[in-house]
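This document opens with one chain alone, in structure tokens, the form predicted alone.
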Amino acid sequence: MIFYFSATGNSKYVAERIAAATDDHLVYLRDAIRSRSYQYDVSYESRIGFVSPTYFFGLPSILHFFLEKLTLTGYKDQYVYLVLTCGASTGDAAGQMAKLLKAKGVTLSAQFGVPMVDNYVPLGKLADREAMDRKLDEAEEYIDEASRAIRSKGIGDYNRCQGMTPGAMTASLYPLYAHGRSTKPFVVTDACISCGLCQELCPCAAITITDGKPVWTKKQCVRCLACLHRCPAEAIHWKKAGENNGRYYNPRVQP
């Protein structure tokens, strides 16, 4: 069983590749939360995996929310692993995960890191297509390495993407995310075609289509930027950043 969250396809791609290598099934957190599915029987699961992007060197708020409600019935010290995708480094996101799982009586057996295409456009432009392709090609080695270790239930820290000072990175920057997920910077232009995809994609139901256009009805969101990246009309922006910094969805995975 592999629980995963993905907004721009990077973590979905990794989760699907690992699921294929380990013959495991996937649980998408957005769908699980929408259906209020928080209890899972893992009696017959030999591995329990989590695949997640890294936000500000920590875990997305949706993963915190899900783990607080999660109940794993039949857990008997099975192999539990975490795979973190990142633009550059993961910081101590695995440390956060270990604490959240420990509160549930679950032990994190192993952690992995997979560098993918950085797509946080509020801070800069996307790389060009050639550079993105190189990055995705390089990620295959990390995914293969993780898959091999997961199949054999390797224990320990396999994450080569934590950065020089992971604890300090997370401690200093993650609070900016945890306490700063305001929806105010989102704007929508007249290019909007009223398709409603943004509302459908939003993992925390922060968007409502009103008079044919998206309205952010919650003060905070996950800040996954799925609404921005996947808007077919490119009508959603993060202030002015989304207008010029590009849009991204992993080209190697189906939306």
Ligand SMILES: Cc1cc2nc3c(=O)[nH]c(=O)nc-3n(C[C@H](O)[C@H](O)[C@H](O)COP(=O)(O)O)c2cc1C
The other form holds:
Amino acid sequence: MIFYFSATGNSKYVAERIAAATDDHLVYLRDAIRSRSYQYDVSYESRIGFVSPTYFFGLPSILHFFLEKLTLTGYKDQYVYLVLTCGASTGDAAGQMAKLLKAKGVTLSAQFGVPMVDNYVPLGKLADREAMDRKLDEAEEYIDEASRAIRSKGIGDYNRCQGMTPGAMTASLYPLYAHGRSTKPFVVTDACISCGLCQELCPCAAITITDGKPVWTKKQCVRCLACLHRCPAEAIHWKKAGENNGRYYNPRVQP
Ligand SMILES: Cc1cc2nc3c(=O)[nH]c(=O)nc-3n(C[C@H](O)[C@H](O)[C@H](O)COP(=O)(O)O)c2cc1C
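Based on the form predicted alone presented above, generate the structure block for the form predicted together with this ligand.
Expanding to the full complex; the earlier chain stays at the top.
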């Protein structure tokens, strides 16, 4: 069983590749949360995986939300792993995961990191198409390595993307995400065609369409940027970043 979260396809791609290599099935957190499915029988599972993007050197808040509610019935020390996708560095996101799991009596057996295209456009422009392709090609080696280790239930720290001082990075920057998440910078232009796709895609029901345009609820938004990247009319922007930092969905996976 592999639980995954993904806004722009990188983690979905990785989760699908690992599922194919291990013959496991996928649970998409957005669907699980929508259907309030928090209890899973893992009696017959030999591996339990989590695949997630890295946010501010930590976990997306949706992971915290889901893990706090999650019950794994039939857990008896199976192999549990975490694969973090990132633009460059995961920091100590796995440390957060280990703590959340420990609180449930579950041990994290292994962690992996896969550097992919950085989708955080509030901070800068997306890579150009060639650089993106190169990065996605290079990611294959990381995914293959993770798949092999997961198949053989390799235990330990396989994450080569934690950066120089992972604990310090997470401790200093994650609070900006955990406590400073605002939806005010989202801007909707007149290009909006009121299709409602942003509302449908939003993994945490943070968007409602009001007078034909999206309105964000700060409390719920996890800042995954699915709405911005996947707006078919390119009508959603991040105020300070302007309109030209690009839009991304992993071209190697079906939306
Ligand atoms: C809110 C936010 C914060 C991010 N923070 C980091 C980070 O701390 N380190 C990093 O390397 N990439 C960071 N990224 C980039 C994503 O982790 C990366 O692009 C990831 O592969 C996206 O996964 P997805 O396509 O499955 O949504 C961030 C992206 C977002 C949206």
